[in-house]
Ligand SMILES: Nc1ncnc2c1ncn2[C@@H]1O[C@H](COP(=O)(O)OP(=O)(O)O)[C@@H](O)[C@H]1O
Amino acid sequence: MVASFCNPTCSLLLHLPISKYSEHYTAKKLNSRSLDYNVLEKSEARITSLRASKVNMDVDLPVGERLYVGMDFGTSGARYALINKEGTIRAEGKREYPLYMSDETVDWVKSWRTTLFGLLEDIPVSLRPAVSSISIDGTSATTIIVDSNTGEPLCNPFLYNQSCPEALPIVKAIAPPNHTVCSGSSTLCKLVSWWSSLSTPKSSAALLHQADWLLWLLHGKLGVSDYNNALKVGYDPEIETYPPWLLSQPYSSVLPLVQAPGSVIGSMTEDIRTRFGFPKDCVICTGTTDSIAAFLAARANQPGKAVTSLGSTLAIKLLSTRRVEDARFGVYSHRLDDKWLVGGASNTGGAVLRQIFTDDQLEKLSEEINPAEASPLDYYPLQDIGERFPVADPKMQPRLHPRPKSDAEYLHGILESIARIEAKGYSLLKELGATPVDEVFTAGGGSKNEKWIKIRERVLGLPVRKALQTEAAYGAALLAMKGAVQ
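For the sequence I just pasted, show me its structure by itself in the form predicted on its own.
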């Protein structure tokens, strides 16, 4: 049987205490009006960190202080962040995934398990007794089919970017038009692909996402997920259940129970707790996806607030009061308590700049740019053929000519053109029905370029400010805090 557990009255975790006054707050007082957003800046200067190489050092800990652990399992490695109720980082560390090989393929399950326990070992021994809760985020649509009795995988995991095109026609035949699952890399396509294989036993199978499986190793209750990870398998977070068209399928029996991100699943298992020295009351909370955790870390906590991540590509996420989805443009919404996180991702971004300029050139040429002046150059910077958002055109050609004699003018034109694409993205979300953007927080490598920020402010016609926190592990720690205070 499929069940759903959501708490519609719980406030968005972005509003959790982050100021020096937070010890005066109780769980009952936590709501969307608890704190002034600007107090986050007061805590930034107080952030301290301990890298993995220093994990065994003694750390002064105020009597009675409780701590919260977030872990981020990304594409190439994992991080942890340990925070207190004020949002101050008490310790953090990272590990790359060890590449265990099995039959000439990477044994990702073994690698993730080893990394999980390695990160637990990296948490300073003196801080472990103060840990109240743990949460984990994982890469979206990374899927593991396991034995429901033992938790052991029945096949190799389906990675986040793995596509199952053979299953797409089957999924499109049962799902509503333009639904989020109507993509070859969706979790549902991966499930259908596995289910269609004849050699695998199915009677005792269970589907878990990467974060679900890692959390199971800590709490021991198999078959629990969160509504952010479950979105791409077809879960409807608005009605808080799987839709009838999905429940009528024979493979619906393997779907996990769904709770809100940051909900308490249960206590840490005794063997893990005693092995690492965590307290008896340490609880394990449902997680989320890596991109959602990164958004949570930025604290863009009101409708109209958005985060643009300028890394290799350009990804935007906007907090909205309305749910917006359209697979034609790669637009879909994640639920965040009583609001929606609407997003899209373009193929433009920093990877194009790195094809043309070195980091040193980017820094020096940017100094020559006057961000108050508009560039007359009109480009569509792409690393390769094809665009996803805000224009859905798999055949779109990169447009990076004509190139002026001045490299500074050329860079100016590219930066401004990427800013125009960002503006078109937010305009599209508005056209589709999302809350209009009124402020943008910026993350990723592009956020370090002050001239580019000024260009984007002019093109967007909006304030653009750097996000104080961008690590997904920090966002996962906020989820752990949310569960503990409830």
Contents of the next structure:
Amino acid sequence: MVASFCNPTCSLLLHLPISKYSEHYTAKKLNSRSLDYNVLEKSEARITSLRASKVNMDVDLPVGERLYVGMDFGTSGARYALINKEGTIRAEGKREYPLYMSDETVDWVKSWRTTLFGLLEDIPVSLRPAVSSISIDGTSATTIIVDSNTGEPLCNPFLYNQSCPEALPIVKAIAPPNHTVCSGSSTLCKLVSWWSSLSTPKSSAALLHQADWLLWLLHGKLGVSDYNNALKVGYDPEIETYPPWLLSQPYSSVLPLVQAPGSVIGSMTEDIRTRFGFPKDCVICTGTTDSIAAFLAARANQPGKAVTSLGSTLAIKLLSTRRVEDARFGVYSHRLDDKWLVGGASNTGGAVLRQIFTDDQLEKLSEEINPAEASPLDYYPLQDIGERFPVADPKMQPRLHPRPKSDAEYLHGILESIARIEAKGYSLLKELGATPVDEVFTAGGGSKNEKWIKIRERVLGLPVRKALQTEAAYGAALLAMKGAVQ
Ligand SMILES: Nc1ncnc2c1ncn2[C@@H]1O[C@H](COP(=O)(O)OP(=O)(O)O)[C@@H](O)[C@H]1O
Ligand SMILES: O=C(CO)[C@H](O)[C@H](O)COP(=O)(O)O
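Swap state to the form predicted together with this ligand from the form predicted on its own:
After this comes the whole thing, all chains and molecules, with the earlier chain placed first.
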């Protein structure tokens, strides 16, 4: 399905050119404002100088300065960024997820909750009274079914890359052909899988995404999400509602209310506010997904600009004037104010590297790589069986052999093979009608690898550079700022 989207308003987070009117839907006027990028660009130098001093700075704030907190709950750990209205980073930090086990499985809910309050504790005490708002991004389609009265989970969460193939025929029977939900790892497949399991109480259930549930712990209003996280359960961000084919399902009662990302849900609860020393006017804002937060952090603001998140997984996001989705290839479009972030998320990425090399080895071995030379090795690096994009194949096998004697050559082959997957992703988006990519910014842990950036430039045949801000937490902080100043 290809649709163009319209709205004659500037978006809050991006200086976006006014696009032509939609061919398919009566566009709704979107509430948004423009944030001056020039201010943010100028502040880059200041960010660098501040960061050069210390990460968590108990600095004396200018009188009256207000601050905005973004938290990124990624695959391997969580981070926070505390910024002011110029985008200067006042403090930042990160925590690995503690691994609590229950019945031989990881208790992710306990780990995420512990990490959330740990990050709040890491925010310098002297800066907390200046915090106006908080927002959180999480891994997309990470799904938690909770008791709608208590907010406590009714089952283990379904993680972002978990697939429920048994639910796919049921979902395909109700959704339009090749709709975004027609993927085994979609939130809707996870909901249908849970709904179809006999042992679960259905009456007082509510569906939340990871970011929604973490934000609920801070504001206390259960059942609120954002239109990025809600995309993969079937919410249509262009018409700003769930489609009739979904609302007519028996489980539609568990679906969350949906707001735009970076909109105020409510005030921080009194007990958390007093426990940590946040001000009475501190508000909690809707979030987004981790790869969209990374896009926001990069501040790529023209159609044709793209952000590749080289985190545990490879997620690509291309700013397009046209909406594109095709579940056969794992391609979907997130709304970003009055444009579309077209892309997909592969199961390849840094997690495969981490299975083979430590971060130090990655750094040392990369020094031996000549990025101008193409590697003859042809792999498909996956942690486990199954791929989401640019091929949606739950049975795809990892391919990481033959392994050469030289570790540097092996790493070169893996980095180059991931670059080829990235290149295939971008050419697929163009074939499906998205605005062609003309420049790629890089976010995530892999963005620190200069040699990989050069390999990717050669394979993609495009300018590729490290984003000015590579952490998704910075993008979430921009969403918190949007909500606070609205
Ligand atoms: N020098 C490096 N070169 C390539 N990849 C790296 C390097 N250092 C770290 N990484 C990768 O970055 C990934 C972590 O990135 P991050 O953005 O923190 O992931 P996530 O948010 O998905 O947990 C790890 O999987 C690791 O393999
Ligand atoms: O791989 C992932 C975890 O890091 C997510 O799937 C990633 O966020 C991509 O999802 P989306 O495109 O919906 O943001």
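Between two forms, the rigid core is defined as the largest C-alpha subset superposing within 1.5 Å. Positions refer to the first chain, counted from 1. Note that this is a predicted model, so its numbers are computed, not measured.
Once both forms are fitted on their core, the CA shift for residue 103 between these two forms remains under 2 Å. The Cα shift for residue 478 between these two forms, taken after rigid core superposition, is smaller than 2 angstroms.
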